[in-house]
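A lone chain, given as structure tokens: the form predicted alone.
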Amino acid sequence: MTPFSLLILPGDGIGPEVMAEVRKVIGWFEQNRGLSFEVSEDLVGGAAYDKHGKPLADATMQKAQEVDAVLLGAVGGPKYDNLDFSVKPERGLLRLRKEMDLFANLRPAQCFDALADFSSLKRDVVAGLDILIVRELTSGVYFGEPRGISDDNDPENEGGRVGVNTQRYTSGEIRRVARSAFELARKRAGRVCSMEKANVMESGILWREEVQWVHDNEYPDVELSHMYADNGAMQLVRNPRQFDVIVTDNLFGDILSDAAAMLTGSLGMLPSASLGAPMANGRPKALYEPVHGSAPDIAGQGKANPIACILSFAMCLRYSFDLGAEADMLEKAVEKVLADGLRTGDLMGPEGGKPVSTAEMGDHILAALSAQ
């Protein structure tokens, strides 16, 4: 068969800890599941920074470009904390995801039914809990013209400053986002719940009426429901599953799907995807990275959790590559692992656990795998 192409950065931190256990997995279901998979390594965030003076070189933007997939560590430090906005590491995942047109960002959370004591909610509101959150990711505020700050020769404004931001969508950049949440729902629970400020805001009004013109004229299969996303942050707290697929503009995704990690209890177990359009092999532009950032605190010590990083991998194999069995067996073995009882350090809890390292906790999953 023909080799699924992949482009590992593991960037900065943590990142090379965590994607090396990645890379075990990669190698296991090459032995084990007949699969093949042709893999290169490049740099991304401060460790590009410190080889080329850029957070990504224009070399690895065009590996990027033309791999089946991307799959990323972490990126930053406090290292590169004084260097200019315009080459810090953080520049270079934005670069990915921009020029990747990476419009789609997926952030599940699931809790494992062995960390629902982890959650800040009690255990019979997360128990079980499995939604998915579909941000879009390259328009809205953070993108939207005019913005910055300026001068304001207004009397009365006390500072003499004014600082703008643009909220901005096209119906275009609307229904695309919308189409990835059907398709998403459609493998799911058959649910997709639209989360905007059609109450207060024009662009949430345009965002409501696309939304819906997408589901009436190409998905009516799939159930649509419409949320203030206020409300939208109370149901989560209130009552997360509730929601299966969750469709979303930029901020309030940005914030809503951080709220929705922490009902899982833990920010080392969340992975996610960033997609965009299929490519000329019918597959889509993709980047997989976990949500954890590069906690350069931990660095070097075989204390990082490579779960995240792990569970990203099983999303690649699910929407890059059309393997759901696999990505079900690869996430089946991580839930055995944590059902055994055993715990990297942020995942040691009142009731104990079994201390294992970085590397252990790899090993303990390729053993899960070995053993369906």
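The term rigid core refers to the maximal set of C-alpha atoms that superpose within 1.5 Å between the two forms. Just so we're clear, the structure is a prediction, and the values are computed from it rather than from any experiment. Positions refer to the first chain, counted from 1. First, how it differs from the form predicted together with nicotinamide-adenine-dinucleotide.
With the core held fixed between these two forms, D297 has its Cα displaced by under 2 Å. Core-superposed comparison between these two forms: the Cα of S225 travels less than 2 Å.
With the core held fixed, the Cα of Q212 is displaced between these two forms by less than 2 Å.
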Given for the second form:
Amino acid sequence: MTPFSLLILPGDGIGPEVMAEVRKVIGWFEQNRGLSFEVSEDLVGGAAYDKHGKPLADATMQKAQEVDAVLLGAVGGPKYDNLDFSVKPERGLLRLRKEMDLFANLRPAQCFDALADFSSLKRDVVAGLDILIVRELTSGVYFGEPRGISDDNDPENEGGRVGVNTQRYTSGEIRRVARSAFELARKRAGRVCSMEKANVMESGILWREEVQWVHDNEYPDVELSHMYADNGAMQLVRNPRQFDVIVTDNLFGDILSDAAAMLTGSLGMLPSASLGAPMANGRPKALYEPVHGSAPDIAGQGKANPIACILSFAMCLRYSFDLGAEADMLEKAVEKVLADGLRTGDLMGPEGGKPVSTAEMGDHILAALSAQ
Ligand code: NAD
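Could you present the same protein in the form predicted together with nicotinamide-adenine-dinucleotide, rather than the form predicted alone shown above?
Then the entire complex follows, led off by the chain already shown.
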């Protein structure tokens, strides 16, 4: 079997610590499930700036284009806060997303039973929650032209300036992210809810029509509903379990995915994936990364929770390599260690738990994998 090729970019702060635990998990799957990975490692963010004077070397970018999937830790830190905008650590991440054309950002919100009390909502509203938000990532109002701040000569405009951004979507941009959402729904509970503001925005009307077109012509087996994004926000905090897959644009997705994330508790638990068009081998271009940043306040102390990064690897197994059974195994192992009360500092609630370090959490997850 041809090995799956992975480029690992641990990055800065806690990135290398949490990624070390992912490498242990990769090793476990090689030894115990007959999988074969060809892993290379490189620099991104501040670490790349220190060596190359820029946050992503061209050779690293090239490698990212060639592998089956990229796994990224986190970038940034106070040491780099005063760098010029063009070489800030985040620019490395943005370059990867842009040049790989990763248009579908997948943000699961899954509530592990043992952590239901961490949610800002009541346990009975979030227990068993498992939803997936698919956010369009490369177009919409964050990129549309014209944009900018200019002066106008209107004497009635106090201050005299105008700020403009443009919400612009093409049919093709909407259809491709809709296809991603329908494909994902087929691997889940088979339901997609599309969110926009078709009541007040023309781009919302086009969004609704194009998603419906993709559904009717290509995915009639998936259940599709439409919702205005403001109602969607309300429904997410009222009854989030009504959703399976939500597909929405860049701006609404930015907000709705952060709101959904907090339904499940700690930042140290949240994985993500960004997918692009299929490559020659049929696999989508893909970047997997935890939602959290480089957490400089706890870096180098063995306190970081590696679960967000490990669950990002579970998404890689599922979405890049079609290894759903292995992804399920890994998620079950995480569920087991949480049910056993093992807790990194960020998960330590009023009810306590058994404190563990980053590496110990990784070891317990391997043990839970072996016990299945
Ligand atoms: P952060 O996510 O790094 O940290 C926020 C808080 O959550 C901190 O108290 C941190 O200790 C805690 N935390 C985060 N991840 C954790 C984990 N796995 N385990 C335990 N605790 C965890 O956000 P921030 O403090 O706003 O930013 C710090 C740096 O990270 C900045 O330089 C920022 O630009 C960068 N950042 C990078 C990314 C990314 O790489 N994708 C995302 C957000 C922020």
